[in-house]
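One chain is shown next in structure tokens, namely the form predicted alone.
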Amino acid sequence: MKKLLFIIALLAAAACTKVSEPAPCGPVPSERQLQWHQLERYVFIHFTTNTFTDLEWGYGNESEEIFNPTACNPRQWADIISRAGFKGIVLTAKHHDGFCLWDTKYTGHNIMNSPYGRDLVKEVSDACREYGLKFGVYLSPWDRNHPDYGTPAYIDYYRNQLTELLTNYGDIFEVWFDGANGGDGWYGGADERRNIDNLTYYDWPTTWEIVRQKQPNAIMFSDGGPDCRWVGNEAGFAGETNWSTLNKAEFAPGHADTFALNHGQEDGTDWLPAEVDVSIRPGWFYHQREDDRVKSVDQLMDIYYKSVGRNGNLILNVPPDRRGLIHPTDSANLIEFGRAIKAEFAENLAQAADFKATDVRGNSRRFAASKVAGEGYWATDDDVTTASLTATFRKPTTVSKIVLQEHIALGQRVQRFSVEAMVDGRWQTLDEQTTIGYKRIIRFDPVMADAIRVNILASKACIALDNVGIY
């Protein structure tokens, strides 16, 4: 009796040991970067004097009588947006032709001294909230119109402004700090004469802060962050190594090395996710001229999946037209391009398979294989960096999609994985990759498969999977 006791106490003691979650492994994101990633997706407006006077830059000089939409209206933008997925906008509200495109106190050269004279931040902070958007703001730090542009004077000026923007339009989601100025040479233009030095001018490190404590949500966007970084370029690609981290002090705002920007670094210091810019036109501002040259579902899935599909978050430029509509074009390919999004992963076949992992950490329910196809993560032993994960279906199933996510709250880890199908009983690679991160999706020719493996072939600490979805 004294034995069976005994052992029932040992049991009871086993069944109440808790498996720790493995430690962090290098930077980790922030609350804010968490919510960030989850967004996937959203939207900027690029809507200024420029948009009539058919520049890209404008010089500072443009009459605001020339901003002149005659049938302006943000929600027709917010209802289009949803309607394709999106999950936010950011508004240009200042871009460096200083044209202010909300009622500011501190210049006359805005919105209100225009035909339009309505606060158009507003009336999109006001349609975002309508529709369920996040809003965000663009105010360029280089201007063109402002006679301070160079001196002391025009930082305060910018950061009245930037005030102006945190404290009167509610939440605000993401801040976007641009690169351009007028001290690189290339910057400047026919008007453009005033010079300054981008790295000590702006002393970004005060402007910032005044965004965390205005808007301790939001994420601030720059090359070199603080909070997200940019992609490298305009195209709409993240590297197909793409980690999070960066050494942030290398970088600033119009100092970068787009090659670290694209891909990441493996060892950075800091957590620092690529965000990829791209306009659905040639231009970041409507010309009637593309009106052609509109990007086609086809093209717009292609830059889906090499920003969120590996492991970025995507920022598409839609320009209103100079009514102030998104274009008919524009907006279709809008619309399908969501429903292909969706279509493309409406079914989930990770559901309805049977999940078996080489290791399993402490060998606890809690980290199991299935956990990454449910509540939870599949996590291994701290000794374990290599393992592989295999679902295994009831019956042969078309595969042509794999979604790989990594437990990000606790770090990037993954240094390179492959994907490998059971197809008529034989093991078949269907690619060979590095990063995972937030999202990875790898993309093959369909197979007929029986099974599918995913196998982490170096990581730099246990491995912490959040999601193998199967499309």
Ligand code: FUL
Second form
Amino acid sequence: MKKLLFIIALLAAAACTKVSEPAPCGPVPSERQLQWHQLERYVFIHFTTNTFTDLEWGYGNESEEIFNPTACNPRQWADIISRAGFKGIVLTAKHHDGFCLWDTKYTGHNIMNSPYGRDLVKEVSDACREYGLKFGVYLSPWDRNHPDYGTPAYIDYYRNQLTELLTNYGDIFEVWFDGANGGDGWYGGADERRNIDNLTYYDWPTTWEIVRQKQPNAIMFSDGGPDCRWVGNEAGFAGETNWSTLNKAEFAPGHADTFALNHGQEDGTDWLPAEVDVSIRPGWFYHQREDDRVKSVDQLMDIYYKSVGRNGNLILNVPPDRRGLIHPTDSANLIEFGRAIKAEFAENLAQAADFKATDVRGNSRRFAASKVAGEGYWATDDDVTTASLTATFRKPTTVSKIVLQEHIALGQRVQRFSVEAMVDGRWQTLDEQTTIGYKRIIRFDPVMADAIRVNILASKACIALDNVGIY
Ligand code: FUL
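Alternate state requested, the form predicted together with the named molecule (shown: the form predicted alone):
Below is the entire complex, every chain and molecule, led by the chain shown above.
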């Protein structure tokens, strides 16, 4: 009896010893990046004189008079966008043509001198707040209107503009620095050719410091970050292999190795996750001739799986028309798209499954397999980089999608994995893929399964999975 009590006491003591968390693996996200990952999808709004001249890249010589939306209503945009489940709006406050959508004191080439005569950045940021959306700005570095473009004086002008945007419109969640920034022989500046060396001209680190000071929580986008990176195409897809790590020092706005941007770099020195920018129409700005070429719900769903489903955030462009309203086709498809995502992920079948893993860190409940279906995360012992996790259903269940999420606060680890289904007593492979990251969605033809098994086949360090969703 004494011996038994002693053993029980020993076991209890072992259970109480806190098994420690895995050590971080490589670069890890900052707090602001962690918050940003969770947004998953938001909307881009391209709106300027181009909407009225039918151009994609304005020349900078457009009269303020032509910006004349007759029924402009950012509350309509925010209403549709929030109902479609998007989390924010990034507005082109100034595109390459140099026309400013806000009441700036640094140039007369702005919306206050147009027939519209109101500060649209203010109206959009107010609408975002009213509808619970985050608000961000795009400020084109390249400026084909400004007389100083190409000289050092323009950089002061650009920073002054940025400061206005970061000071007068509340919280900014993202600032978009375009890689189309006047290098590579593009011509820029009021009706004449002005060549700049876009590697040296902009002195980005100094500009980025302004953002850090004025809006410490804002994410900065560019070809080279500093917080999130371009995905290397405008067609709406991240690579099937997509690391959130990249050698940041090798990249700069306008200097992009598109393959590396699309896939990330497995041993990259910095946490620099991909953002997938794509338009709901062929162009970034509204053109009536494209009214019958709005992406369908099926196309949008495909984009969703190839962006959010491949460890990238999606920024979907929805350009207002000449009235200043989202066109009915775009609006209908956007709302349906939101509904389709909701419907496809309505019921997480993992909630009703029993989880078991081939390894649990320190045999601790803290890192148990079942954690992937709720709070916390499943982790393996330090020396275990291959392991399987099985979810067994109480009765055969139809499955067509699996959502996997790593515990990225400790870095991105998984290099190769497969998913299987137990069908009629046999394991059947559904897919084999490489990276997971913040989120990976695997889709396949529906199967009637008794169980689902996730096999981590290779990992840079011990495994740490936040979530396994089954749909
Ligand atoms: C590109 C720009 O040149 C396009 O006009 C658009 O703004 C897109 C989002 O980025 O580089």
